[in-house]
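Single chain ahead, by itself, as structure tokens, in the form predicted on its own.
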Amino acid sequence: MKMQFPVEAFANIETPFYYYDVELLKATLDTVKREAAKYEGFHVHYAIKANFNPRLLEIISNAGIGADCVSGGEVRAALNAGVPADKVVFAGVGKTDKEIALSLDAGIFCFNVESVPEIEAIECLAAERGVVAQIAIRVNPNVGAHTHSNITTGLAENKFGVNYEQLDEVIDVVETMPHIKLIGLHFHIGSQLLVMDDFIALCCRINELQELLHEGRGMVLPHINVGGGLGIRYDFPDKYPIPDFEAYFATYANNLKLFPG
């Protein structure tokens, strides 16, 4: 698909302004849905931090895409756009009690948690409400990524997530909490990635962790959240207006060794 942005139409418009090509957005969503549908159990969420324009969120919601949020405001924006609560995931560091409470009251699908203190806060607030909160533990896989050093998030030196060597200790804590249900693992190694080798390396680490949990604890978690990171070809936006979702999803399908279910 080759597109040409109508830059000549902008000549007399005062800057700055935003131009959104809704037809390109719809074509991108169609591509995402078609490529993900080739594989059983693949679910796609849109990272609202990328753009929370209400009209765009409504189009994304109408396409059946879930939402990945990193603030209480983003959770509210997703729900207001029509994203069902059971398709909303709340990730991000530094979640406040107010944001957690909002998300619990809305009945969102899952919290992607970064630390034991965060899990303890969710347990306390869930207990007050008499509900069970579903969580996925964000694991720092210590996997490098071919992108700018300031937007890598999966190296041991990065501040995000639980170091994979500490995963057992964190699960031990979770298992003492009656209002927390561990349903998965979450990963995100960086943004603006164009080399599929980065995702293959992540798959290898995920496979290793799944085996360790299965052998050591008899545990099989039903959800593996691989985060995002697929980049945009900013150097050739007209030639490559839609990222290579075919290769992206195929990379995970071919390299992730998922347990049944």
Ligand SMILES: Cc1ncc(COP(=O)(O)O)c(C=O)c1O
Given for the second form:
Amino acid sequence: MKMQFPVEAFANIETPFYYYDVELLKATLDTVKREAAKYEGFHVHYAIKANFNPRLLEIISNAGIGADCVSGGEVRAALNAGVPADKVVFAGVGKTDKEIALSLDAGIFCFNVESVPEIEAIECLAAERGVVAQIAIRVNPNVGAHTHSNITTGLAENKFGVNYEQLDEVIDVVETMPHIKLIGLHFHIGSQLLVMDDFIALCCRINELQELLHEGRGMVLPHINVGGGLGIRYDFPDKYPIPDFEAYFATYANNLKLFPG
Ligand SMILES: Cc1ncc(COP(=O)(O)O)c(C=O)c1O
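Okay, that is the form predicted on its own; can I get the form predicted together with this ligand now?
Let's see the whole complex now, leading with the same chain.
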């Protein structure tokens, strides 16, 4: 696809400014939707942290993509752009009471929880409102990724998620909480990922954990949330303006073993 870069039009614009190629964004969204639709059950969410420009969010929301948020401000930006609350998920290690409360009041789909104290805070705020909060436990899979060492998120040394060896204990706690409904597991191994083997390694860990939960507790969780997304080819950005979503979705479809439902 030909990139649009109208240098002449920039001559009279005050600097600095951001220039977004909306046609490329739309072509990217079309590719994502087409490739995801080849398989059953994929839901794509856009990480609002990448860019929360309201006009871009509206285009992304109109394409039917959900939102992956890491702050109350991002939850609000997603809702303002028209993302339905049932397509909003909220991760992050430092959720404040105010952010949790606004997300409960908006009725977001799921909190991707990172610790037991956070689950306790959500339980308390949900109880005050007489609602049940849906959660997915963010598990630190201890899976490395071929990216810059400062943007890996899924190694034991990273601050994110609960240790996968402690998952069982955390579920025991969740099961005592009447205003929390566990609906899934969440994993994120890093940003700017380009090597499919990283996703395969994650799938292997998830398969193992699902098997353990099934054998140990008879538990099958209906939502498996995975990240990061595909990175930008900074070496050849013009040659590969759209990431290889065909390989991305095929990798998950071929390697993630999902239980029925
Ligand atoms: C929960 C969560 N979602 C999304 C992202 C962004 O991921 P990516 O850059 O792969 O889109 C991150 C990055 O750390 C994250 O932790």
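Numbering follows the first chain given and starts at 1. If you're wondering where the values come from, they're calculated on a predicted model, not measured in any experiment. Rigid core: the largest C-alpha set superposing within 1.5 Å between the two forms.
Taking 2 Å as the criterion, residue 10 counts as shifted between the two forms: its C-alpha moves by at least this amount when the rigid core is aligned.
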